[in-house]
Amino acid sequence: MLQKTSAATDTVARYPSLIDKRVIVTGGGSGIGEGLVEAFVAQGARVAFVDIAEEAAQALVDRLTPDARHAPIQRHCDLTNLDSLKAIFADLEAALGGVDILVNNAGNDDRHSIAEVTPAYWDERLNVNLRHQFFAAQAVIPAMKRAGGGAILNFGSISWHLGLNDLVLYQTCKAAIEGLTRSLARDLGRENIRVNTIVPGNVQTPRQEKWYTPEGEAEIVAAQCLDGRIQPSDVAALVLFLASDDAKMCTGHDYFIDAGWR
């Protein structure tokens, strides 16, 4: 479980336009996704999220529900199964009464060498990290059009901008997501649907800590312009702004939250 984030305190920005907004977050059960769900719930939004880690997802619902304006909804969903994705998104749209905001957060950064990649692994990695972002967007666009607009936030990664080791397929997907965002923003803009990419740096989550030793984390901080480790609540702060009406003229771009990692 993440530590309680600043999203639940009085120091975080409040966005009146997010109250009662209908939000779907993919990969919302842990890590960055957990921080996103918590932040939207704290804003008074109606939040639904999907994850394959059902136990962690239910624990998050149980933790947030007592203080929530709207209790979050969770569904188990394998996003690589497009039939399941379509059915579960339809179910969530019905449960929420529509969709205003989609956060395409889910992904998997398992390390791999070039020599290990087979055609089957290529397809599996693209399905895990890229394909579902398009089909999740496709699934919610009709509801957003009926509502008169919406916001789609796709998660990219600093990794391909840095060219990190042993992530060739992950980085290929994350580079493509920025192109996907630009294309969707152009095609959907006249429908008042905004589309942007969130580009996190190295965020301190339990998953990321399994890849880095304390020495490796120190190297990351040394390469940043700012001291300290990025937290899920820092990423959530950017997501909340871009999802809100305060960002009504922001679309088609990439927004970095990386502490200036170069």
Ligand SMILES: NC(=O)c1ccc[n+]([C@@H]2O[C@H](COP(=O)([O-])OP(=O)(O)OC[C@H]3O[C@@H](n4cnc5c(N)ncnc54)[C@H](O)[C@@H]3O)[C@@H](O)[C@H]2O)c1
The other form holds:
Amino acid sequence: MLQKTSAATDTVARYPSLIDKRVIVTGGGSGIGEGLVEAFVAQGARVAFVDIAEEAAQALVDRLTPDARHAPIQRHCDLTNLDSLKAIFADLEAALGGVDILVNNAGNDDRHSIAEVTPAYWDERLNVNLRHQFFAAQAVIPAMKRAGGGAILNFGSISWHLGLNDLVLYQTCKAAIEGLTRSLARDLGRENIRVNTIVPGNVQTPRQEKWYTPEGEAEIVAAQCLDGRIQPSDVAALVLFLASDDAKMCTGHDYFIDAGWR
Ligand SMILES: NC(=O)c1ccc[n+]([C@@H]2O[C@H](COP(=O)([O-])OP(=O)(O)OC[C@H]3O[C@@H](n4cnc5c(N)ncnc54)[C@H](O)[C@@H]3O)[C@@H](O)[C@H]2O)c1
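Return the form predicted in complex with this ligand of this protein as a structure block, the form predicted alone having already been given.
Full assembly next; the chain just shown is listed first.
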């Protein structure tokens, strides 16, 4: 059973530097992205998010708006379509009045065997898991430079560090994302734009619940150092810190939130 998120409780850290910050989250409609949108909204940030899951995205806006300092906004955007990405990011930048924080969260971990990968499937998997992270960053960098700095958080994965089965293309993308992060961090550091990778372990989202049986979940917990299942709010806690000014000297690295899964 999914545990209740803790984004708006009294026990989570508050970051004064995140109040009124302009944040774009990709894939914010469900799963970890939903937890990120909720957590940034609870900090008083101005949040915009994109997703292809329109119904879930609107339901999230409706749920968060009544208590929000700034009501979140959402746009339908298929991030594999780069023309659409460019147009919608320009629209969101105008709606927010700039961009301070980008969270490249969207991804898709469909399983596949080596034999069934065609050139078209290769392109499709790389486009949904890797390519948009670069082009989303490229889209927001001018606004971050104008603002005097910013933070970009790219979502990687524990999967390739472990070498899991049936995920060759996903894991290829997630390995590349750590290289993307280091490269962007080097090129953008003098502009005070920080770039880091978030490396989640197995996070209990509705989609992950589809992949795992109770026995499979027990195996993951047994391989973790810590008991318990990682929640989107646990990932959000790390993202908030790295996006905040408290992390002003953190860049170019990979930060794990995996309960010590080995
Ligand atoms: N959940 C985990 O255990 C886990 C582990 C390691 C890494 N991650 C990474 O964390 C991130 C979030 O994962 P999640 O588990 O929340 O996934 P999820 O599938 O639950 O959510 C991903 C969101 O991205 C959206 N999305 C997918 N393709 C899109 C597209 N082409 N354009 C726009 N939006 C699109 C989906 O509609 C969905 O709302 C991903 O990058 C994933 O690889 C997750």
